[in-house]
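Just one chain is shown here, as structure tokens, and it is the form predicted alone.
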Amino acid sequence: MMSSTSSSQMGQLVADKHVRYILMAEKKKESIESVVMDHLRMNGAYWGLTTLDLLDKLGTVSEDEVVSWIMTCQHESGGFAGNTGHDPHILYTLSAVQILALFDKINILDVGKVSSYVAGLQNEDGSFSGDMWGEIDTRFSYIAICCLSILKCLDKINVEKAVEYIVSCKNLDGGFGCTPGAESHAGQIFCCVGALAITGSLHHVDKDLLGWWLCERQTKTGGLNGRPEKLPDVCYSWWVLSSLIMIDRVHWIDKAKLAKFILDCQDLDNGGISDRPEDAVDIFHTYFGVAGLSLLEYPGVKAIDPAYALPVDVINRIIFTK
């Protein structure tokens, strides 16, 4: 755990501006960013909302307002879309379960008809398309486990398979691809390791391999970087150091100077954090800036469940609700 000394030392968390940033991005319909964004609103929504919960300051936002938009992004199939008036995709479904989840309001939805959706997507070697067009990738398989796993349907597909197949997507070098002999990259790691620890499999992870090849992701900055040879980036704050925490092999980086990498990217004057310091910031990047310091015990940030991407109250509330 970081102690508030060495916090103060490295910088300050200006959370009520990054609050203030992510309550006026939702404003701004009319920016390019926005329009940008249209498409995929739903994560965009769950990227800002569980930022503000994990600031404890979700209830800055109109409950109501964000469940109606929630529910007229659902499909006959169950499915979810981006947007209104948009397909449905695995990659929103999961998006609304989790704020729906946030908000403690999974009961309204038809469970039956979105676990369907969901498993319905799964093929016959274990692996999950992202929707009626078939695309194939470990993190779609990520997606459907956690999603069913939070609905608790996870008996709807056929787990086994599931696992077979993330793990013939294993490379000699401990990590995982998109697809079987695909190259290692940290966003599909955090995505096989999540599957296979929410579905207790993680005995097919080298912990030693892998947690090896992800501490050597952290960069002189800090930072951490997605494969060898690129350029840190926030976002891999949460894709290698949830993997790492997971397989119990974070302290193998040196966590101070990641919180620092990650404090120099923040707007000091307009909040928000960016990919790297001085560019531009996004509601991508600062949710996964604020939940790797998260994951780093950053004072005054609520605890982020490494596997579920959800605060640790939300996913305890969850799990002991029958």
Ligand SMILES: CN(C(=O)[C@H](Cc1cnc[nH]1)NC(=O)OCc1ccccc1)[C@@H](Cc1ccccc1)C(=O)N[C@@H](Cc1c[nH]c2ccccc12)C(=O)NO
Second form
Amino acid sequence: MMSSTSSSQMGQLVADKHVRYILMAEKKKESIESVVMDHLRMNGAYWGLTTLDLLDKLGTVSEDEVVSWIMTCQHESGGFAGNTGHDPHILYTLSAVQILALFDKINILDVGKVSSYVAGLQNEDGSFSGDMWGEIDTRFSYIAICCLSILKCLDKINVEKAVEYIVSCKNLDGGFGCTPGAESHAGQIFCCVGALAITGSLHHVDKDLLGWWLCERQTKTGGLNGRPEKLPDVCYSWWVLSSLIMIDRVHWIDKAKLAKFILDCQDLDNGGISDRPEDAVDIFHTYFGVAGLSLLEYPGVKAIDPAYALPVDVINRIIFTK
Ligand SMILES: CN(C(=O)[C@H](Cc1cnc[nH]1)NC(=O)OCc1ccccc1)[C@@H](Cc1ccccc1)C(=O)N[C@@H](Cc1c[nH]c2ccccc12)C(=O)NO
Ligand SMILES: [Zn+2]
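Since we've got the form predicted alone here, give me the form predicted together with the named molecule too.
Below is the entire complex, every chain and molecule, led by the chain shown above.
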């Protein structure tokens, strides 16, 4: 395709190209990468649709088509699978609930059934398993708390025990790991800080100690990495930045340099954003790049809630209406 971009577009968000990239990806169901990601399709739908909404283009997709596909992924247990006919998992149940929230269609759910599926995954020690096979990870604590909060059913779990378990995963560096004693990782820190923020328990976080670990993630390129000595990656623009915002320490990083890093990861011709400059783009990094720019208040991108990972107008509609 002839390159239609001008040099002036360098350092600018080519929003329309990203919209077209996402809509094309939706259509290319049989493409190799979509087959590989087949079991994650519910996550992929959440990434693509939330990006479209952040760019104010959710209206370009057929709501009925998406919603009816989502419902074909619901299991009799109430949980959702990553694709039609696959096994239910807490990961995909959150994505399904988040997509329905985008379309203001939570009301088509049997909320009791979905919330019982999620609440049923809480263990004696307050932790959460991802599905019936029992794997435990603080990622699942976040997913359960975020999902039940959107469904207004947090009373179905033992929130105190859930918080107690998350705090038991705090490390001496102020960060959090996937289980008690596990190494701090930006992704797990987002999950634990997000869950504590939603449950009003951020007093358990040492904001200066954790803020220091997080701001140290910024490399000389302006990009953020997930652990010391690692390469920067656009998706950490979400895991690290949303955590810094939730603990009020975002002024400790250079926001302009981070925005430039994200913009330099765009494919200016075909749309999409990659994990780092010159790499192949994918839906996952396109979402986390646009969401990162939203957290940086980039012009033309709607505001996203750092804890719920949904547009602020969607959260306001849920939290402030009965
Ligand atoms: C399975 N995934 C991953 O392992 C990615 C791989 C990666 C991308 N860039 C560097 N590595 N890593 C990843 O998601 O790590 C984030 C994370 C967050 C919290 C705990 C553990 C890991 C990616 C898919 C992927 C695979 C390969 C390349 C690009 C995307 C993925 O589906 N991640 C999921 C993990 C996840 C699902 N639900 C969550 C809720 C909260 C936090 C994370 C998730 C995600 O971020 N969904 O929104
Ligand atoms: Zn990444």
